[in-house]
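Presented below, as structure tokens, is a lone chain in the form predicted on its own.
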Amino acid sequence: MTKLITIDPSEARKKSTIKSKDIPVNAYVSNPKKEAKRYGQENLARIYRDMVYIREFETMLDRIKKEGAYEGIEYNHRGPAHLSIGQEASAVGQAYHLSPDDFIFGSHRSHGEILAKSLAAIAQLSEDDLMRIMESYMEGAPLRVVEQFTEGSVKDLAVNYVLYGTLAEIFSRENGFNKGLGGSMHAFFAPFGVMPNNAIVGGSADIAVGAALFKRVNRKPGIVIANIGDGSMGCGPVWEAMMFAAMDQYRTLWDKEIGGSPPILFNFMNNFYGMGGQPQGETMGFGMLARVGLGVNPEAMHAERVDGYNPLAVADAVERKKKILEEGLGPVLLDTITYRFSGHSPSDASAYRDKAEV
């Protein structure tokens, strides 16, 4: 295959200058009147609701780990609980424009992403489709439980179904979405496009590229997002994934029928702390994570820094990048700034940062 490409010495040795693309940084400008018109009051309220659900869900996990109880209910959870308290807007904004055909793969801090993607799918699917999924998944076992304490519409039932199935999985219960075998760090719910999260730092990057390549080759609908942390930028497999996703051959050598880059978005949930220190300013030299895209391909991976505290800014970015990926012009890199107010895990006293910063 490589013999199809001729190396021209006159071109390789020509004197010139490499010019790089500009990378947008927090470019979204909020306009409440336009946003209200575009999204509508009901959808804006749902975005806020989903953020509240995630915050309370993880606050509950935090209290159970630290206090052994939540609202008078005692429980001894012996498994992990890597929380994303503070990152809710990033997860909910990302999921807003995604369909069940769009896949997300996550890190060990992905409870919020799982819930956000599932809640977005519930909003998009019909009641008939939701009932079909809940009735058929695990032969309806989780649904039978949720029906006992849910009143209201099918959508209300589906929301409780997601909250219950995810929590049961984290607690290693039989009615968890993966029968308790995945637990907190390997949970997934494929009918809603929620693929497994990963306990290995940056581990989802390569797996997500494989899923995106499958979609491209088989002309399956949807994009794939790898949600990984800023600390993963120091991991070799993440760089391998970006390079594999950006190979020229998808556009230069592959038949047009299956050509085009895999529809993969590397979304770095940049909360400014890795397990071993602060990537920006300490353990790495990029200054701003979005700059990394400049070293991968001429499009700079369509890189952008996005204000992850604003769910509408994230939703806007994902909507724009999704169009790029569907045209086969990826990969894409997003530097989504956010912050985890919780420690790395409940056993982390966060001694590496002072209260003034938090």
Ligand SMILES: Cc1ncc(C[n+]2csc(CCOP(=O)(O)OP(=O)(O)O)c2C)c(N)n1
Contents of the next structure:
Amino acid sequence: MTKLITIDPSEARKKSTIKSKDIPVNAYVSNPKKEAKRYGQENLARIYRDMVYIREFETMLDRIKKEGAYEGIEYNHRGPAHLSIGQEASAVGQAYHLSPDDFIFGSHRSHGEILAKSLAAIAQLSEDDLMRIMESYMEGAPLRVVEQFTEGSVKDLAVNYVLYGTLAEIFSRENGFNKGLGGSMHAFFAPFGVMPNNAIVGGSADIAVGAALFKRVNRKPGIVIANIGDGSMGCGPVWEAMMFAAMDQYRTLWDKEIGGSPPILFNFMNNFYGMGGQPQGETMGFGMLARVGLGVNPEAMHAERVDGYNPLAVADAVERKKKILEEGLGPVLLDTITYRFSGHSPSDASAYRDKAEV
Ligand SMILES: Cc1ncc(C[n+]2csc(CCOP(=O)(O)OP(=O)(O)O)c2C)c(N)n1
Ligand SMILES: [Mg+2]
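Could I see the form predicted in complex with the named molecule next, after the form predicted on its own?
What follows is the entire complex, opening with the chain shown before.
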């Protein structure tokens, strides 16, 4: 790439100050009447349903880890299970406006994101497309099992298929979506845009930005989201990814036809805890995570803090940010606040926090 930027000393040495833009914090205003109109009763009910599915799925895993049984069915799961009980709305709200062309990459705590994105894809895809995907994926192996206990529509079948394939993966079974080789922290289901999660804290940031660049350079549709934790803001790879995504050259030097900056959204699922440490107020100095955008580029990464306890606030933010990314004006940073009621993992007694807070 030819360097075309001439350094003008009279500009570089001029006296001035850097102005920063305001970062919206929990700006969404609920309006049930408007929301009912905007989403419709059926979609609102589905948003709630999906949150309930995730809560029950994670509660089941919690029981199995702690009691060795769920609803009278005994099982010994020896692998990990970082649960997102309490974080359901942030995952379901995010998935609402995403299509199967949009990719999500996750962390060690991403079961809920996998389910939410898959359930949104099921709502959007036709029955024919769903059948084609389920028949062809792993030569139909997970489908053959799910068919045995599902009555109802193709969509019902697809919902059970996703719950089963994800759970089988977490349990390292051959019928898991990744043949049990990835397990809880590396599960994925590419046909729905659910890309691999990552046990390395912050590791998904770089991989996701690579996927976003791939989409941009190859003119593929869709945006890419890196779902990472608030603790990951302390990790080098996250900063590398943000710097890489924010390079000016995409817009100043690259062929205009390519379409600008990679469509990457760094979504920090901010549950206010690392394992036991607290990023806000203890292990970091950002005050509010969304502030970090100010240090990255003049657009402050279009950063916002969003209330992840309101799925509609998250859906609204993702819809707006998706437009920005599609216009090549990324990257975007979201500080999606949420809270995990479960311990870091089922063996964690949460001794580092007050019961009153939980
Ligand atoms: C690079 C790296 N360092 C440390 C760990 C151990 N570890 C696993 S989860 C975790 C806390 C992560 O906190 P956060 O990013 O906020 O995600 P949360 O667990 O809250 O979802 C740590 C330190 C790891 N997996 N990878
Ligand atoms: Mg956290």
